[in-house]
Structure formats: C-alpha cells, structure tokens
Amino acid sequence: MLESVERRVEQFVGSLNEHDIARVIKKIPAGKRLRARLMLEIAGSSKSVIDTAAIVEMIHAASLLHDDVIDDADTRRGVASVNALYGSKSAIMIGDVLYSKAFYELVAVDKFVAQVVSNAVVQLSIGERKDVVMGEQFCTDKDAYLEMIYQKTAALIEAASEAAAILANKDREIYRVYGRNLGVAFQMIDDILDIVSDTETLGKPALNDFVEGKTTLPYIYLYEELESMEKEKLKSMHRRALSVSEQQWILSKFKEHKIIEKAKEEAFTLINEAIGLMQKAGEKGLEKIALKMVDRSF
C-alpha cells in the first residue's frame, strides 16, 4: 500500500508538468513514511486515503526541505540535502511548491480532514521558529522544550492519525491522542539518538543538535542535575564546535546521572499510554508501529 503512496505522489509532482522540479524532489530521501503508515493502518487503501496519505507526506517532505536550510544542513539521512547540492533558495522555493500543490490536493479532500491537516502545518511552521528563537541560547525550561517538540513533529502525525480516523469513520480523538503522544515520543527519542549514535548510523556528528544550538531533553535533564560550576560548564558549551575532551565530559555526565535512561522512561510512558489505548481499539497494527518507533537505532 506505500506503494501507492508514492505512486500518488510522483502523480501530484508529475502534474505540474516541471521536469527539473520533480528531478530535485525525487532526491529527497523518502525516510520512514511513518505518517502514512499510520494512515494506511488506520483507514485502508481507499483513493482518499492515499490521496491524503500522499499531501501529507509533501507537506513533511517540504518542511524538511525548509528544516534543512534553516539549519545549514549538508546532509539529511545519510545524503546530501537539497540545499547542499542546488542551494538554499531552490531548496526553499521547492519546498513552497510542495505545500502549496499538498494544499491544492486537500481542497478536494473531506472538509474536517482539511481543517486537520491544515492546522497541523501552521503548528508546523510556529514550531520551526520557536525552535529557532529556542536555539539562541541554552534552554532550562521543559514545559517550552515539550511544546516546541509538539508543534514542530507531532501536530502533523497527530493529524496524520486524526485524518485517517475522520476517513474511516473511527473515533477521531483517541487516534488524535494516539498520534501526539507517538510524534513526541519519536522527537524525543530522535534527541537522545543525537547523543547515544554513532555517526554512520545517524547520518551526521553525534552531539550535533547541541552544537547547532538545540537544547534538547537529556540536556535539560542533564542540567537539573549538574552543580553550580558544572552548570555554567555545560552552557559555556552550547552552540560552538565542541572538542573531543568536551564530548567526552558531556558523555560521562549523562552516563552518571543516568539522564539518557530518564528520558527514554519518558518517551516509553507516551508510547505505553498509546499502547493501551489502541489495545482497547483492537489495533494490533498500530501497536506495532508505536514500539518500532521508541526500539530504533536512526
């Protein structure tokens, strides 16, 4: 059935009848597909499931697209990104063509899956910057981290779960909750991933979010338990190249305080609350998908 995902997809591009643009896109790495797997799980392979399925995995193709150039990225999975080897104006301009045909698709989709998927891509696009405003400097405040992590990857797999429930005439708020706790629980696990990967599995350095400025959960963690000096060390750090001697430091800190374990516990009690409720829903397949997303290693 992803099979027709992409099919739909190279569809979509392909109408728009701009070679050099569908050349550009199909460098995209496609990733997990997680938003349309859970889609097809959820609702079947109906043509307004695919469709959906389809405009939602543009919609998260472009804002990787913009992700990339807001972070100076060279690579995205292991390859290089849109913006290393075209430039950060086509990488933007393309992904503006992205959300804006994904937008001319879901008019013609059920109107409540449009308001949806709507939503989730202007939640989307507060989340970018806050996590760009976030970066400036270290960050100690939890609930703002949560929040960010929230709009800027769950929204749109929560409406991703959400849309598919409208779709197939399920209850729209428990597949609602379902996706939100799985796309926080995925950011969060992406975070500790950052620090515990090595770098040919990741794609890129480990540490690497700290460096570009993110400060992420283990490292508010990590924080809390640190004392006075300690503290000031770990922000002196933020946002610069870091040495090997200070990787190492910041390495044997979370191994002391077991802060890696901490957020990981996190993340499994969003998945477990997930868990059960699509336990009571009868969705086997679902919960299959939420364990493959907290049990990985990229």
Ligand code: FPP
Given for the second form:
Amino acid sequence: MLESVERRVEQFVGSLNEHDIARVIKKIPAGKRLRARLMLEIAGSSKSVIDTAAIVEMIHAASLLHDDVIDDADTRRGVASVNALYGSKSAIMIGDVLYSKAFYELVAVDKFVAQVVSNAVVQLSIGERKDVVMGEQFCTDKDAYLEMIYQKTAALIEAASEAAAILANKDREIYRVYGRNLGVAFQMIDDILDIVSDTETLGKPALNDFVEGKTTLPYIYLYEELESMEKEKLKSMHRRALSVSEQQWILSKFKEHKIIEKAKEEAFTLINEAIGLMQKAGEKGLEKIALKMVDRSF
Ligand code: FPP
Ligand code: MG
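Following the display of the form predicted alone, present the structure of the form predicted together with farnesyl diphosphate.
Shown next: the complete complex, the earlier chain at its head.
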C-alpha cells in the first residue's frame, strides 16, 4: 500500500513536467514513511487517503531539505544531502517546489483535512525557528524544549493521524493524541540516538546536536544533576567542536547520572500512553507501529 503513496508522490512531481527537479527528488531516500504508514493504518487506502498521505510526505520531505540547509548537514539518511550535492540554493528551491505543489493538491481534499495539515505546517515552521533561536544559547528549560519538539516534529505526525481519522470517520481526538505522543517520543528518541549511536549508524557525527548548539533533553537532565563547577564545564563545551576527551567526559557524566535511561523513560511513557489508547480502540496495527518506534535503534 505504501507503494501507492510512492507512486502518487511521483505522479504529483511528474505532473510539473520539470525533469531536472523530478530527477533530484527521485534520488532522495524515502525514509521510514512513518506519516504515510500511520495514515494508511488508520484510514485504509482510498484515493483521498493516498492523496493526503502523499501530500504529507511531500511536506515532510520539503521540511527536511530546508532543515539540512539550516543545520548545514552534509548527509541525510546515510547518503549525501541535497544541499551537499546541489548546493543550498537548489535545496531550498526544490523544497519550495515540493511544499507548494503539496499545497496545490491539498486544496482539492476535504476542507477539515486541509485545515489540520496546513496548520501543522505553520507549527513546524515556528518550531524549526525556535530550534534555531534556542540553539544560540545553552538551554535549561525543559518546557521550552518540549514545546519546540512538539511543534517542529510532532505537529505533522499529529496532523497526519488526525487527518486520517477525519477521512475514516473515526474519533479525531484519540488519533490526534496518539500521533502527538508518537511524534514527541520520536524526536526524543532521535535526540537520544545522537548521543548513543556511533557515527556510522547515525549517518552524522555523534554528539552533533550539542556541537550545533542544540541542548536536547539528555543535556537538560544532565545539567540538573551536575555540581556547579561541572555545570560551567558543560556550558563551556556548548556550540563548539569537541575534543575526544571532552566527548568522553560528557558521555561518562551521562552514564554516571543514568541520564539516557531517564530520557528514554520519558519517551517510553508517551509511547505507552499511545499504545493504551490504541488498545482501547482495538487498533492492533497502530499499537505495533508505536512499539516498533521504541526499539528502532536501541
Ligand atoms: C528535523 O529536526 C526538522 C524538522 C522535523 C522540521 C523542519 C521544518 C522546517 C525546516 C520548517 C519549514 C518547512 C516548510 C516546508 C515550510 P532535526 O534537525 O532535529 O532532525 P534531523 O536529525 O533529522 O536533522
Ligand atoms: Mg537537522
């Protein structure tokens, strides 16, 4: 079924008759297609579901093209990023093409679905901007972090679930909360993987977030636990290249204070809540998707 979404994305892009752009887009690795998977699982594979899932995946792809320019990322999903291959200008404009074409198609679907999806794109743009601004300083504010990852990542996953529920005439609220929890947990896990994975599995250097300025949940928790001298030491390492011994110091402190376990626990709580909702709704497939997310790389 996911194949039908892939084909619809190809059709949407193909209908622009811009072969050079289509060729670049075709080369972008598909990734997990989490948002489309959720939608198909919730609402089946009618034309409107496939169209909406393709639209959501195009928006997601556009946001990653822009994100890699913003983050100066040379790789995405283990291969060279579009900005690394074709330059930032092309990456931004190809993102704009994907994004605008997605909106062109969105006006043809259900009005409530269009509202939910377009609102999520506003949220993700605001969230990405917060990520950039927050990265300029060492952040110790957990609520600000949670709000930012909700907007940057969870909003579109939440919208995909809610939109699918609307199309399937199911209870919007249950699926919205399910998607929201999954999305927040997804970003928390992504942030943990930046610390625990090696460079090869990750497709980017480990501890890269902190070097970039991102004080993610594990760093917020670590800061809370450190003594005042150590707090200053951690702060002094923020947003700059780290030596091997500095990396080792951070990793040893994470271990000493069981920070990774604590951060994982927080993600697992959200996933368990999502699973509980789906158990009640009798949605076995959606329970499975949530479970799979937990062991995606741990
Ligand atoms: C990845 O975060 C980034 C996002 C999930 C959202 C990016 C959103 C935008 C650039 C908003 C504008 C987009 C459009 C189409 C209007 P990350 O850098 O923490 O994750 P990564 O490790 O996957 O790079
Ligand atoms: Mg990024």
